[in-house]
Structure formats: C-alpha cells, structure tokens
Amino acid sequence: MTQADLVVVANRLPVDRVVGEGGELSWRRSPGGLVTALEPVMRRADGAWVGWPGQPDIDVEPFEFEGTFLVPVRLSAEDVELYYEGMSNDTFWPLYHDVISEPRYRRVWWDSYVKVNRRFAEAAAKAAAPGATVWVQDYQLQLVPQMLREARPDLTIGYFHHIPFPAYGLYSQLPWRRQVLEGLLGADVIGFQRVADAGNFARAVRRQLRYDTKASGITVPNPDGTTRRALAKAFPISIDAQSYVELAERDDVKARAKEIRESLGNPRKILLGVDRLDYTKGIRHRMKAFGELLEDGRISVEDVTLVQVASPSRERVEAYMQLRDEIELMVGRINGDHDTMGHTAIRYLHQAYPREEMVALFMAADVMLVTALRDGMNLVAKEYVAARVDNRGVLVLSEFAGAADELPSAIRINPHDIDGMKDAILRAIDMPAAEQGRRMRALRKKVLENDVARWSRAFLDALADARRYTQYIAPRNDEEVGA
C-alpha cells in the first residue's frame, strides 16, 4: 500500500459515494471547510486521508482521488449505531456542549468506540511513511493519537478538536475520562477552537492525571520513565473566505439575492438563521424572541421576515427527532398567529442548499442571527461576513460561539436572555448604514486575513516545530505539579 508523509485521519473521507442511474459507482468531493483547507496541502505532500466512506457494510479498496490517496475504513451498521450515533453523538456531543441535552453513558457504546478507534489507528499506521506526520480530526477519534504513538513512535502526531471542550465539572462525569485524556495526550500538538477550551483540557489533565501543565506544554510520561512535551493550544478554524467573495460578486448570485427578497414580499428587513437542526444552535430561543417581538408589536410581519434554514441532522437520534417536532410546532404557531395573505412571519426550510444559494441568502439578509447555546466555532457567522462584499448587513452573534472571540464588531448576545436578544435584534434592524459599514469592514478584515489556509498552516507549522524540538527530559520528582 502507498505510504504518505502526511496522513489525515477523520471520521469521513473527503468524498461522497455516488450511484448513477445505471448502477455505476463514482466519487465526488464532499463540501466542507476541512476538505477545502487540506486539499492543497494534501496534494503538495502526496498525502493520504483515512476515513469512513459514509455508508455501512461496504468494502472499498484504497484508491487515489484528485491527487490524494484515500484509505477507506469499513464500519458495520452496528458500528454506526454504537460508535457514531451512540458514543460520539449521544455521549460526547451533549457532554461537550455543556449538557444542553442529557448525555447517556453506555458501556457497549464505549466498547465499540475503542474498537473503531483502533481500526482507524491501524489504518493510519499502515498509510504513514517512516517519520510521517499524522493529523487526527475531532471527537469521534479521541483515542487514536495514543494508539498511533504506541504502534508508531516514529510519527509526529497532531489532533484537532472541532467542538468545545467542557469545564472540568462537566467533563468529570464521563466514566472514561482518564482514557480519553490519555488518548488525546498521545498527540504532540492538541488543537482547540478557543483559548478557554485549551484551558479546560489542561485543567482536566491536572485534576485527573496530575501531569505538570505550563504554557509551554504538558509534560507526559513515557513508558520507559522519560517524559515528552505535548502542546495544547487554540487554533481557531476558519473558512475559504475568497471563494465566498467570488460567489458574491457573480451576477447570477446577485440576481438570485434580489429574487429571494421579491419572493418574500420585499420586506423592509430580512432576518436569517442558518444551522444544522441541532439543540446546540439555539433555534428555539431565536424563534421565541422573534415571536415575542411580533406579539409585542415592536415589529410587524409586513416589515420583517425571519428565514430559517435548518439542514437535516442525525435524524435517527431521538433528541433530534423531538427537536424537529418542537421547532415545527413553534413555526406553525407563530405563522398562524401573525401571517397575512401577502406576508409570512417565518419562512422555514428544512433542507440543505448548495453554496451558491447560501451566498444569495446571505446577500439578501439584512441581519444574520447566530444564537448558538454552545458552539466550537460556527463558520456560518464567518460565511455571512465573507459574502457581504457590499459592507452592509449586521451580525448578531452568541457569546458562546467560538467565533465571538474573533469577531468583536458583531452585536454580541447571551442567547439565554430572551429580552436581551429581542433588544439586540431591534438594534440590528434599525442600525444606520454608516454603522453597519464600520462594523462589517472590521469583521471582513478579520475573516479575510484569518482564512482556513492560514489555520491549516498554523497547525502544521506547530507540528513541524514539535518534530524539530521534541526532546525527552528525565523526570524531576522535585518539580511541583502546575496549579
């Protein structure tokens, strides 16, 4: 099998399997920021990507796709149920998002998680050339770094955590808390979205493992009695900003934005929410605030419309089925109370759209509502900003989204404070054009400078430093454990 100097390990391959009308099989590149960010890096390095093809119980041999060697990992239907839907999305996801929904702890899920992580680690070890760099992605694969280090100590290993890492009081509930920390510390560099997430991780390491943690890194013991350094640091992820700029400047996209406004009855202001249908996104809170503004008479359905795109997500998980029912009931109630023959209060769209349509929506919307209760980053906030080549529009942004750290010129809100959110929405609706321009120019400067290519370079540079400067230090018994 081909071996690569750079190996990415992710739950999914960067391609989707397509079955044609005649039954012929083909592959197409998946949409998404991670794929876009790593594509040029992988091509330059003749890299390999290890991941699941996206369908259970299919056997696919490794193959090359557009300059990247792809290594499929087979998952059975039971693996998908236990490792992915169970442990990853019914235990880690709610726990790491501040227990907005109650996490469930089942030993059979954990056993499957360990088994599947080992399968990914074994595939990555085979795909990696001697002395290669391996970059593991996200919470589905938290045990892979340590498994890789045990199998291939010659590798330089990175891990990036795309979702929040919780405070210790929450994390400590996890029955397998030590195993996960040890798994992550197999990496030389452990990346997080926010400084606070890196701090939460370091505190968990101190409390559970009693390792020394300092700004320069975490001292990790080796089996032979020596130690090594693991760096835990924030590397905020971003988007391919220039691709959104290019779409926003296309005449057909501009025309589509105008069509969208006309199809909504040309209201004075359009509010927009774009989310996966997930309980972490604060969609119910957003709709409650909007509905109360209509009930209070502070806005009217003729003047203001809310467009809510809620793309389908984890539709077999009970919490998500219940969330969809609740949101659709809210939409029906608000529209029933406030719609007129010519105007709709909430245009609710439970489907995904291609990027061109999303950019047209961003350009049509006067106010972007990002009201996440907890979010690792929230790239939609950055996509909206990148698409506003006219330097207009207002971003209302939850302080609990990672993007809030980078975008201080947005109107920041606490999504749990419904009255505060209502006031922020009114402020956004009534914001003068000059103030919109000042804020949006500052937001755009940040997003365009700190794009996804810069993110991937920063992380890979940190891994290169780890390769150059990794040193084994004899343990010092007199060294006090960090506070």
Ligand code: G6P
Contents of the next structure:
Amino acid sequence: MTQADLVVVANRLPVDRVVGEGGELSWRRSPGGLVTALEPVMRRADGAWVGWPGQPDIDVEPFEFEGTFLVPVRLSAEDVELYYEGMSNDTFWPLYHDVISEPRYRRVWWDSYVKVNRRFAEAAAKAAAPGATVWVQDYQLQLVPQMLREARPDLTIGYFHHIPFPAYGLYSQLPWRRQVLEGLLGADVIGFQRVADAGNFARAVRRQLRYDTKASGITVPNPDGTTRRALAKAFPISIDAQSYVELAERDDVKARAKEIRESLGNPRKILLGVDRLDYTKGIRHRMKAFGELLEDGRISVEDVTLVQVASPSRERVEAYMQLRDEIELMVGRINGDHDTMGHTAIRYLHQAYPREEMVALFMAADVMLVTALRDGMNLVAKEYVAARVDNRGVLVLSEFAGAADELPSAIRINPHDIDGMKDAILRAIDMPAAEQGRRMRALRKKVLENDVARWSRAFLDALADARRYTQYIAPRNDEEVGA
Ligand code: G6P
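So that was the form predicted on its own. Now I'd like the form predicted together with the ligand, please.
Full assembly next; the chain just shown is listed first.
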C-alpha cells in the first residue's frame, strides 16, 4: 500500500458518495471548509486522508481522489449508533458545549469509542510513511494520538480540536476524563480554537494528571521514564475567504440576491440566521427575541423578515429531534400570530443549500444573527463577512462563539439576555450606512487576512517546530538515562 508523508485523520472522508441515475457510484468532494483548506497542502505533500465514507456497512478499497489518497474506515450500523451518535454526539458534544443539553455517560458507548478510535489509529499507522506527520481532527478521535504514538513512535502527531474545551468543573464529570487527556497528549501539538480552550485543557491536565504546564508547554512522561514536551495552543480556524469574495462578485449571484429580496416581498430589512439545527446555536433564543419585538410592536412583518436556514443534522439523536419539534412549534406560533397575506415573520427552511445560494442570501441579508450559546468558532459569521464585498450589513455575534475573540467590530450580544438581544437587533436594523461600512471594513480585514490557508500553515509550522525540538532534546535524555 502507498504510504504518505502527511496523513490527515478525520471522522469523515473529504468526499460524499453519490449514486448516479443509472445506479453507478461515484465520489464528489464535500463542501466543508477543512476540505478546501487542506486540498492544496495534501496535493503538494502527496497526502493521504483516513476517514469514514459516511454510510454504514460499506466496504471501499483505498483510492486516489484529486491528488489525495483516500483510506476508508468501515463503520457498522452499530458503530455509528454507539461511537458516532452516542459517545461523540450525545456525550462529548453536549459536555464540551457547557452541558447545554444533558450529556449521557454510557459505558457501551465508551467501549465502542475506544474500539473505533483504535481502528482509525491502525489505518493511519498503515498509511503513514516512516517519519511522517499525522494530523488528527476533532473530538470524535481524541484517543487516536496516543494510540498512534504507541504503534509508531517515529511519527510527528498533531491534533486539532474544532469544538470548545470546557472548564474543569464540567470536564471532570466525564467518567473517562483521564483516558481522554492521555489520549490527546499523545500529540506533539494540540490545537484549540480559543486561548480559553487551551487554558481549560492545561488546567484539566494539571488537576487530573499532575503534569507540569508552563505557558503553552506541557511536560509529558514517556513510558521509559524520560519526558517530552507537548504544545497546547490556540489556532483559530477560518474559511477560504477569497472563494466567498469571488462568488459575491459574480453577476448571477448578485442577481439571485436581488431575487431573494423580491420573493420575500421586498421588506425594508432582512435578518438572517444560518445554522446546523443544533441546540448550541441559540436558535430558540433568537426567535424568542424576534417574536417579542413583533409582539411589542417595535417592528412589523411589513418591515422586517427573519430568514432562518436550519440545515438537518444528527437527526437520529433524541436531543436533536426534540429541538426540531420545539423550533417548528415556535415558528408556527410566531408566524400564525403575525403573518399577513403578503408578508411572513419567519421564513423557515429546514434544508441545506449550495454555496452560491448561501452567498446570495448573505448579500440579501441586512443583519446576520449569530446567537450561539456556545460554539467552537462559528464559521458562518466569517462567511457572512467575507461575502459582504459591498462593505454593508451588520453582524450580531454572540460572545460565546469563538469568532467573538477575533471580531470585536461586530455587535456583541449575550444570547441569554433576551432584552439585551432585542435592543441589539433593533440597533442593527437601524444602523446608519456609515457605521455599517466602518465596522464591516474592520471585520473584513480580519477575515481576509486570517484565512484558512494561514490557519493550516500556522498549525503545520508549529508541528514541524515541535519535531525539531524533540529531535534536539532526545539524545540528551538518552545520555542522562545512560549516565
Ligand atoms: C462540527 C464538528 C465537526 C462535525 C460538524 C458536523 O463542526 O466540529 O467535527 O463534522 O460539526 O457534524 P456531523 O455530525 O454532521 O459530522
């Protein structure tokens, strides 16, 4: 089998399986930001990508796709239920998002998580050339770094955590809190979205494992009694900003933005929410604020419409089914109370759209509402900003989204404070063009400068440095052991 010098390991492969009209199977690149970010890096490095093809119980041989070697990991229907829907999305996800929804700690889920992580680690170990760099992605695979290090001490291992890492008081609920920390510490560099996440992680390591931490460095004992250094640091992720700019400048996309406004009855202002349908996103809080503004008579449906795109997500997990029911009940009530024949309060779309349509929506929207109760980064906030090539529009941004650290020129809100959020929405609706321009220019500068290519470069550079450091320090440790 081909071995690569750079291997990415993620829950999902960067492709989706499509069945053609005649029943023939093919693969299409999936639209995610990580995929776009790593595509050039992977191509240059002749890289390999290890991941699940997205459907249970299918056997697919490794294959080449657009310059990357793809290594499928098989998951059975039971693995999907226990490792992915259970442990990943009904334990880690709610726990790491500050227990907005109650995490369930089930031992059968954990057993499956360990087993599946081992399968990913074995596939990665096979795909990696001697001395290769392996980059593990996200909370579904937290045990892979340590498993890989045990199997292949020659590798340089990175891990990036795309979601928040919680405060120790919450993290310590996890029955397997030690194993997860040890799993992550198998990496040479452990990347987080925010400085606060890296800090929470270092604190958990101190409290739980009693290892020394200094600045971003953590001293990790080796099995042979020597020590090594791991780095835990913030690397805020971003988007392929230029591709959004290019779409926003296309005539057909501009025309579509106009068409969207018209089809909504040309309201004076359009508010927009775009989220996976997830309880972390604060969709109910946002709708409550909007509904109350209508109720109070501070806005009217003739004037203002809220477009809410809520793309289907994790639909077999109970908490997500419940949330969908609650949101749809709310939309029905608000619209029922306030709609007129010609105007609707909330245009609710439980659908996913291609990027062109999203950019048209961003251009049509006067106000973008990002009201997450907790969010690792929130790339939608950055996409909206990148798409506003006209330097207009207002971003209302929750302080609980990672993006808030980098985007101080947004209107900041605490989504739990409904009155505060209502005032912020009104302020955004009424913001003069000059102030919109001033804020949007500052936001755009940040997003265009710090794009996703820069993110992956910063992470891989830190990883290369870590390796140099380890190689330098290793002989000295041997000498000490020998003496
Ligand atoms: C978040 C996570 C990703 C995950 C994505 C979509 O952004 O950080 O790891 O892939 O949500 O969730 P899904 O369950 O559909 O993979």
